[in-house]
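We begin with a single chain expressed as structure tokens, specifically the form predicted on its own.
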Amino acid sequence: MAALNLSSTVHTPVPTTFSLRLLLSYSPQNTPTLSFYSHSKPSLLFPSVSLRPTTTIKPRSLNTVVVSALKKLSETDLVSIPPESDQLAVKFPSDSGVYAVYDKNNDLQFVGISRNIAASVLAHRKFVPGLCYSVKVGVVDEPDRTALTQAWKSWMEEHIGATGKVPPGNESGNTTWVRQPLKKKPDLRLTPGRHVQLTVPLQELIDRLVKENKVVAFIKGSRSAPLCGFSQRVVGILESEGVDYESVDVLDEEYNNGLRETLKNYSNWPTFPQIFVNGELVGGCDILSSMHEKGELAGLFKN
């Protein structure tokens, strides 16, 4: 493994803001690894790249680390989290980016990163409210996975040199801020089966369903194998919620025969995926999309 020092001898431009002193050792599958060590100057360690006068680095190569310019874990700004959900989706981007959860006594609790901040630090305070006191926030500009995986890495290793210490939600074995998923429920079916005579007519078991239940989800496929990219989605903002279910799965001619064009007459909704919460129609996956962008469904599911 060769090591490029970021001293004044480089002409490659890095950002003044970010430091970054990672060592990167690749394991025979090539599985990256991370170790800190002290160092008088800032310095990156490219795995595989040859030093040689005549070789050009070029940026985004597969075999380079990509650095984003990224401020300092010590000169980001810690915001506060506001007590209510729609205040949120203000204060915090919904941009990717690395992101730092403090405690009440401003100890840092855990560093992650995220494809929607807002949404990750509104399920933290969820979950775990007792070390969810404010948060630092770092919006990566372009996060593909190698930037993000850099970002973390800064931060990570910025703090254990300024502490000595992981910080603890980051600590092998501490599951305290790993989301745990939720057990799998049944879908719901509405009939016997195709070729039962209803005794009741469908639109009144829709009726029935919606409003005996708190969180409706109309799908196609089932909660656990959706079959559409829209009710995937769907499925994933529920459970990220944390809300408990109901899902019915539209296509399944066998037991909700006829369903489809019943539920589009009972709603006056014509696509699918539908949700309902409390007897009332909230709408499809853009509609709760937005909503979970802003942070505005903990809200809805609240009452």
The other form holds:
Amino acid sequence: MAALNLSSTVHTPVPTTFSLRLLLSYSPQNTPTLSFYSHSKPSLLFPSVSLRPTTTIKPRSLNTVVVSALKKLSETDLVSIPPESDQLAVKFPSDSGVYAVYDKNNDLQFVGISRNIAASVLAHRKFVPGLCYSVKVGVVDEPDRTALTQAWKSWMEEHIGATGKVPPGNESGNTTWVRQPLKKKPDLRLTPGRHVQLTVPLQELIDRLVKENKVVAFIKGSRSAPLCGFSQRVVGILESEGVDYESVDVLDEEYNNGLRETLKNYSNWPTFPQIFVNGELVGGCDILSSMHEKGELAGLFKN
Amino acid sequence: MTSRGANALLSRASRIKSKLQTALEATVLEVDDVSYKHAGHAAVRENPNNETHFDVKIVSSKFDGQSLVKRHRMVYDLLADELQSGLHALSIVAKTPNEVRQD
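Given the form predicted on its own above, what does the protein look like in the form predicted in complex with the partner chain?
Below is the whole assembly, all chains and molecules, this chain first.
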């Protein structure tokens, strides 16, 4: 999901120069990111475009090559957002393109670009339900960076040209539509520390942990910095599947002392990483990778 | 293949190969020592012989009707001695002859 913000607002009737700033927000759907994106430093400046808010928009001829298939904002149908997310997936394309979100009064709130329009709309509706009533969608056929940016610009320019206003969500400093990255969960610890005498055997702590949590990954290193290539791949797969999982660092000698040997016996599996779902060992990196490639994981995590 | 006494002198790769071949009657069996790829790994540094990481590809009809977890466990069980003596990680592809035909 991508969001473009205008870094300055427009109220003057005289020709004005904007710089356009691009932001891309976090997407749990693992939408491919645009390569020039940097969340912490949204510093990319577009070449300035001149706009005359009170006159008609620029001739389309400049853009026709890149966004030939894109309709004008005013000519695009307004589609209301269905209440159920599975209907939403049917109603909106999972393609790349530009989208404009309207509130209940049919006021334009935000224009964004996305690598997966349906996913972006779903995320917006989840996080700002009060402002998401209906959406206009423009799929961009060859969605490279330039084409997407052009599509966004043409809709923004058209709207500003018609109303003299920047959509509120695109105003500089408005972060309503740009989600901050979710903080990574901390790794779970099995014990309070190696010097604390356990009252329950470690084996039983493992058993409780994997049964009380839907998905648990025993990895080498932390989830934010795995220390082994296989563990890293496992973390990558779980995150790309959008799984809410718990992680345990088997190398943590302070809080998980003795875990490696005990876990090997518990699971009857001699290597790490190990992934448990609903208390059952799914396997290690090879099995998870193979299930991921075959598309079998979604079903596994659902049940 | 070889006498028991000579086994200890063979490379870990050949020991793995003969153990899997004997028990699983594999129709395809590839064992690659990829320890060099993990040279910086702590477990590798601890092991002077540096035979720690292997890629194993096995096709065996003994995998018929077995889940992936069970197949991997069969392989691990056969290599328990190796895992006790410095074998650190295996990347396993375990298929049945039927699955190979479908690919």
